[in-house]
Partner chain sequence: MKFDATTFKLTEFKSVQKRSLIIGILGLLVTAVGYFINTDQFFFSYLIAYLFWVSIALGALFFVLLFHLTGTIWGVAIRRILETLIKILPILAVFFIPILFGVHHLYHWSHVADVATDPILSKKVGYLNIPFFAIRTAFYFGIWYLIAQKLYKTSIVMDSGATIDQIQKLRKISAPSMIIFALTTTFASFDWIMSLYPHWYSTIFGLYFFSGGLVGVLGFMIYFGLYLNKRGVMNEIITVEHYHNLATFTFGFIIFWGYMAFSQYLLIWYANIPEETIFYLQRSQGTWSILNKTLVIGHFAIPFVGLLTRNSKRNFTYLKYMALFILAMHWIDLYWVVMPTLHKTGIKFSIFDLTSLIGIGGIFMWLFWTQFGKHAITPYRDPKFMKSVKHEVPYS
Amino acid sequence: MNNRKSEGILAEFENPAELIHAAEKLRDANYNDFDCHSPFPIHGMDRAMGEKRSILGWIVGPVAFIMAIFGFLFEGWTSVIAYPLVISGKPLFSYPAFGVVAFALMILFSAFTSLFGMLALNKLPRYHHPVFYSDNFSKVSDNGFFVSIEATDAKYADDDAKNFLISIGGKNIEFLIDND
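That sequence in the form predicted in complex with the partner chain, only its own chain, can you share it?
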């Protein structure tokens, strides 16, 4: 059992303030693949962890723009070229009516892109995460404040990470090892 490689390390902290300090120290020590877990959102955590702004907006924006134009042109193509029907005596290219479809498509696809883009950027859905090897971790939905570092981090080495977490005040430190 002990010869299995650890997939990460988990440390517990007393309260949200300590968790924020721990995050700042991990950030300053150039760890990247670490995460903080708490029962509720903590203000300033994104900055403490050195999180960059999500690029999601730059994905949704162009999609919205393209879909609005697509909706407009598609409606135009159906009413002028594909099915040229005169409706209530209006010209075939009655662009005020196309605005609604363009708008609706823009909103619809923006919403889809936001939702699925968010999931993709967060690498969701996933069935499992190494932190669930820990029994202690179940406290996270109640009163536990945890930091986990994943083994995929370039700087990660079992003993270094453990010593570092002890030095910043982590308690109940455990390696995340597949134990079944």
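Having seen the form predicted in complex with the partner chain, the form predicted on its own:
Lone chain follows.
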């Protein structure tokens, strides 16, 4: 290993079953800042890693409700106060027509909240990660199954993490060094 401080460690596993088993072992050993990488989604991986349900729905739901109410009130204000026009004898506050704008605002702002909320919760954009310096990691898009443990994990120590990954069946273990 170089004189530079490692950013984490990377280990390869043979198949999805071994990767799930490794995630469960890491979770049970109280590692928190680790990630599993595979060329396709693996059913049950979130549970194996100990991931909790996302709070994104709790963020998007109130935004959708508030924007629907705002759209309805904005249309009402526009029709009754800002530009009171009587057209064909209809009342100024003809609320059945306001639903379309309220629905459109609800959908539009829900979509933006979902996008930006997801990016914020996933700590994105992160333009570069130390795993990209690994030549071995290039297999992840085709047939590789990897676990990476970040050096920011409270339990992380280079030798302990390496020995632990070896004990759970990790192969081609390498330390991640940021070359910048």
